[in-house]
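Have a look below at one chain only, the form predicted alone, in structure tokens format.
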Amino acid sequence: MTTNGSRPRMVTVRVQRFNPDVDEKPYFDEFQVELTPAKTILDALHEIKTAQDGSVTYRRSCRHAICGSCAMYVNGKNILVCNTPLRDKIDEEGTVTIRPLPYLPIIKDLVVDRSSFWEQYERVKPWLIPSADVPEKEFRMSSEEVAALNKAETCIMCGACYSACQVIAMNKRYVGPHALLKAFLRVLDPRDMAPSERLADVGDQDGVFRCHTIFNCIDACPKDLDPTKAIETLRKLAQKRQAFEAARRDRQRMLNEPIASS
């Protein structure tokens, strides 16, 4: 991309730097990067690290079948830098400002410690707890049930919603929208045998009732998921857990039966 058909247009990329071993507080370094039509923010970081400053540190596993690790705070919003064009984030001063995800301890530069993120994820037991009575061929689920599960299952665990949540900023004991979305996935899965246990686990003051319904998690999600709606659903189900558990038992008795076609 050139200016007046001759000189390449240069963009200032401001990268927050911080090494807790030597720095008292974070600071910014500025780098000049040529703007080209296909260049993403991750491409710009690669260029900076390769050609300008090899000490710039960031996390990514992009294009290695592990999506979600390159979430960063760019111009005031959590995004995935691997699929965000650099040109889309240039401000009026011709600058793109990159910070690490908020509310999480910084390991170095743009790399944050996600220990609390994964601990809360594990807390909700995100794996399926199936019935011992497994059908010979397949579980018979309705198309509506499959659609609901697929929607939640597209979460890539990037941490964007978790880091955007203001409740997390105040209370690291809060389960978080990412984990509650996975709990929602399992609670609504008719094959799962522990909906009552799951609802009991998330139905406390560090779970679904801690959410302030600010919707930051929805704005931050790069997959356009709706953790807030999932949390509201879990909240309602937690309030009538016993009735839900009875309905689940009735539904499981029909899992081996063919779905009636209309």
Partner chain sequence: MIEHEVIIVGAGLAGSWTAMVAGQRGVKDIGVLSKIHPLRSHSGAAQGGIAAALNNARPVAGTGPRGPLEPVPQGEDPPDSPELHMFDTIKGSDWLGDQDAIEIMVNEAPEIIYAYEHMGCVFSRLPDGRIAQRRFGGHSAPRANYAADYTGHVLLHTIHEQALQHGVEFYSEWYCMDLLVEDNVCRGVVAMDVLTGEIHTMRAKAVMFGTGGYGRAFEVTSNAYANTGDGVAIAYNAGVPLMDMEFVQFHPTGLYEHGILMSEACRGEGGYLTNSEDERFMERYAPDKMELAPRDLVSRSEQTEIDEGRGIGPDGKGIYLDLRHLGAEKIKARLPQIRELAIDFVGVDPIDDPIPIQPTAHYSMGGIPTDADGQVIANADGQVIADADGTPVVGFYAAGECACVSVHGANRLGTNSLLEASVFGRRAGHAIADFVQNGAELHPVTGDPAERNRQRVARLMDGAGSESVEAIAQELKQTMTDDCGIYRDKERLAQAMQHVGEMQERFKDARVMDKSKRFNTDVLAAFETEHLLTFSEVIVAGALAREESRGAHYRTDFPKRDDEGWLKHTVAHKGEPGEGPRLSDKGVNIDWDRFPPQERKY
Contents of the next structure:
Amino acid sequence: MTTNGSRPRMVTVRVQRFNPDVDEKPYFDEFQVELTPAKTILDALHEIKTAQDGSVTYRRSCRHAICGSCAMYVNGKNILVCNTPLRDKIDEEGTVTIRPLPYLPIIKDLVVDRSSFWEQYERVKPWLIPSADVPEKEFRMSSEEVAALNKAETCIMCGACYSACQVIAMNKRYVGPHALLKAFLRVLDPRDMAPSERLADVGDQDGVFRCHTIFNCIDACPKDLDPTKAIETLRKLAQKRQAFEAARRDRQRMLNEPIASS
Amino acid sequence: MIEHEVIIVGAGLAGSWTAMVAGQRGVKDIGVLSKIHPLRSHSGAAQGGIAAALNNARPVAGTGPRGPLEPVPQGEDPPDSPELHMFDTIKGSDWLGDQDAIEIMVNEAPEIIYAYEHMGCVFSRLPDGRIAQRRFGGHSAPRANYAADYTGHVLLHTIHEQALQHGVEFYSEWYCMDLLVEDNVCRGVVAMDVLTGEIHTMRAKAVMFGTGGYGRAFEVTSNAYANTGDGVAIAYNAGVPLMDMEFVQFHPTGLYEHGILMSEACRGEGGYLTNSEDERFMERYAPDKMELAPRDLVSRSEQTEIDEGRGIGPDGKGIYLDLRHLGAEKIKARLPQIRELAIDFVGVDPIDDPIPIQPTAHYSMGGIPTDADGQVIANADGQVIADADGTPVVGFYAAGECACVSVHGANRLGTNSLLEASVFGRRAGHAIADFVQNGAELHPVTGDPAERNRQRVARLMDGAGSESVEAIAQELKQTMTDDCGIYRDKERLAQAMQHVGEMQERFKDARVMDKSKRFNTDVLAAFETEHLLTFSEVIVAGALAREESRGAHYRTDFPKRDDEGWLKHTVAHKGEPGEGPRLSDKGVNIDWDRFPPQERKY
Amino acid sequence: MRIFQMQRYSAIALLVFLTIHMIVVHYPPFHVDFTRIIERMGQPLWKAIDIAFLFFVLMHALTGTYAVIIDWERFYAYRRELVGAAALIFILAFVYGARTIWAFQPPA
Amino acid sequence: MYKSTGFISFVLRRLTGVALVIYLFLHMWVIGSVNSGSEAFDARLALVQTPIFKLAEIALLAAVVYHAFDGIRLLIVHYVGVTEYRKSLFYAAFAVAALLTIAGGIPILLFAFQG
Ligand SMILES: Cc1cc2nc3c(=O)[nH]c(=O)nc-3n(C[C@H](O)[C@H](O)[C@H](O)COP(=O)(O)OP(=O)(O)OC[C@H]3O[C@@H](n4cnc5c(N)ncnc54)[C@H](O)[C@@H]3O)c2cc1C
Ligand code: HEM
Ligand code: SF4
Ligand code: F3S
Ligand code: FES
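Switch from the form predicted alone, shown above, to the form predicted together with its partner chain and output its structure.
Full assembly next; the chain just shown is listed first.
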């Protein structure tokens, strides 16, 4: 800890720079930033941009891990820079190395092109397909059903998982952990009318069966989500679609009824 | 030149609802601009809940205002009603809210929640499968419907995904910089494609603004970096007046030094506020509602504690939010995000220690004046149209936090703004569909408005200026916090007014460091700062003019509410260059028989 | 999905067969010679086991190779050809291997 | 390169898988020579009984056991869904594979040097 009066501790922040319009290949710039206990890596970047070099470019908005803008590759790991304290990422040499998310085209500096990410997201039809005749009030869902969806619903679409997945690195046709997690959310939602079509959609070799269970998606996820488990669940369901569809139809007949307390 | 039938600026709840509804109604060609990806919009940060009198939960009889809740048994008398919701909202607004708009909002509220539910929102549930509800400050019944503590996130994703289906074209990372209004007719916008740096004129038959709030004008704020009030400033620059801008809500529980929101749900679930003397000081200020008194009151109480030396933290500017008595299980189940944030940002696990917090700029009650259909009710000559006969800016709509309908009046109740953005976003969608389908036309624009804006960028890049954008932004935030914050008085406001004027002058000399075209966030920050300067002046002017205390606006030199003189909305429109805003006013819609003004006591 | 299933089910089968194979053939790692192998392989039960083993190992190997190749985006367009080639190799190798197993005769 | 236990296990699984496929066909070719009579068989077998090949055999053993136990790990994850134990399972699979390789490798080595 620095005490009052002692010299501030400085940290070297290495930022990967690249502007495709002028640079041939990426290079690193180094900046010195003072270390304070409450400073996040995003704060450090902000300081660099506003006080040292305004051309350092990155995305951010909410600054508390809810909007998904600021996923980057820091010291070899995908993280959100807004909720990671600077002090946690200083390596043995006293530096922090910030690079854009791997395996994605770079737009500028730390900003990557997530088009393939969003295309895959739209490909799984992320919207719920509701029943044509809805009740006057809410559909009834049990707390257990809600809890099962919770771990998919908090996904902030930051792309950390996607860009950590080795399969994505090789092959952008793979739907990817984020979109499969979304598909899981909709398939398991008792209110969705098309779980079977969804399973057919993601149950092919670009979908859940392209995952090689590398687990990087779990390691990378800043929201502690588990895309692998979702993928494994979808794999199982895809192999017994008919039975699942029948069970869903039964459940849907009861959607307007109070959940029986057990 | 890009053309659409409808252009919507902003893809938060308000903009997305409008887009979805217009799409559903068969409007073919809708373009939605957002300066950040739609799912990054700040609506997603809302935690606590969305209000509606569903009558699913009620307090257990005889346990008082903080006791446990239970499901309302089928067939028993509903404990809550839209009427009660309406009264709470009016009281919360300190009688400055327009009661016709409030009535529409509370009546449509249950419908909106059910619509969200049917579209796939995963709300938390009661044991019998109905949507769970909790208490929220200023609401006299448990009517906050929630999805753990990421309600806004769930709503935003749901509505965005539904909008995706309806052929809406999203312009993600396009920055709107100008609104085109000629002869009281709105003709489109000018926007920059951030990726390429190209600036485009975009024409449309109707333009809708759902550009969100402007908490970024203050130093400590719960708002995202993106919440710079662009839409408000752009409309103002185009000649549209702004209403009630002096009402800025300070939330009582922002994370100490960061401002990041610790949801009101913390207090809704039973959290305590304590000072350095370990005392639940709300006993002194709101003995009945205690921590669940409305935000303005709690924030002021905290500020008083801090000012009187009972604050916590190294600079004594903090207060404790104590959740420990709720127990680990409840904290983990109901407030998981809160716990995560406290651990990540201040290294405190709320299960073991109280969380250091402080008041934080949070919500902007004022904005672009509209009617209940999102139609902007002011014309470009700076007049507010009080009744439907006037000619408003044709084809210009607004909803959500950037608009002022006004349902929040002088102070917004928690959970009412997600509701507002949804209800009035939806209504705007219908109004726009009607407007377009009844033969609205695409109007020509004079000259090349894009060129005008290219020059603004060029000036920032090549000009001989020497002022740093960031330095000005910092100074502005400091001024607004110190001199136009929770407590205000004439002297400090006058000082702020002068100061903001000086900074506006200095900004003319501002220049950016990044000179490239591609993804230039430095240029965006400059535009955003210019926008902050633009509307901050309006906030200060309104605060200076309003010589009373009402809701979130508190004048130490006029500590009483003054219904004789000030039961009216402030309207500000842009004066001649060098001159401050011109102020006028507009009456408040009050149903004198049902909800006449009363003293606001909690 | 079918390829995935083939690979997973063959993997489970291999678990059994490979264990047997390792124990019987390679464990005591003494000198492997013609007579010892012939002795065992001459029995019909062993023939059946070995043919099944062959079947699953080929299935697993070829589906695995297929998966490895189409992970590479460039070969993605040739999926049909790849499946065809795999089937062909499977048949050829299976016939060749089965014949080998069949050919073992108990020493006269 | 995104390094992690999952990534390492994936690369090893791939390498061993492909190596095993190559070995499989080699193996079938060797054994297949029975069709051409016992001399041919012994000749081909002798080829693979040289000390160099004995060392290769250890590598093969290592590949098989690693691949098998990593495979078991994936099957466990699929059928039991215990993603939270992914790291421990990897270490376990690796350790068991290493142990078996050593246990199986020592006799091979002894045998190789005895000639
Ligand atoms: C931390 C926090 C918690 C909250 N919790 C609650 C709660 O529990 N309950 C509740 O009712 N309310 C809550 N609120 C308030 C509520 O979230 C907001 O008032 C509401 O979400 C605003 O929605 P909106 O659609 O108007 O704007 P936003 O969601 O902010 O969206 C603004 C949109 O406009 C776009 N935009 C802005 N400027 C431009 C430009 N120049 N060019 C192009 N696009 C632009 C942005 O990209 C964005 O898409 C909370 C607010 C905060 C800050
Ligand atoms: C007990 C024995 C074995 C088990 C349990 C097993 C298990 C597995 C599993 C579960 C996979 C799936 C990997 C994925 O989906 O990504 C796999 C892949 C593979 N296996 Fe096996 N296997 C065994 C033996 C073999 C043998 C003997 C060979 C070779 C002949 C082999 C070759 C392959 C190949 C080439 C792959 C593809 C590699 C990849 O996709 O990365 N396996 N194995
Ligand atoms: S699953 Fe996790 S890492 Fe992947 S996009 Fe969602 S939040 Fe980000
Ligand atoms: S990292 Fe990729 S391979 Fe599967 S387990 Fe995760 S999606
Ligand atoms: S800034 Fe929003 S997630 Fe980091």
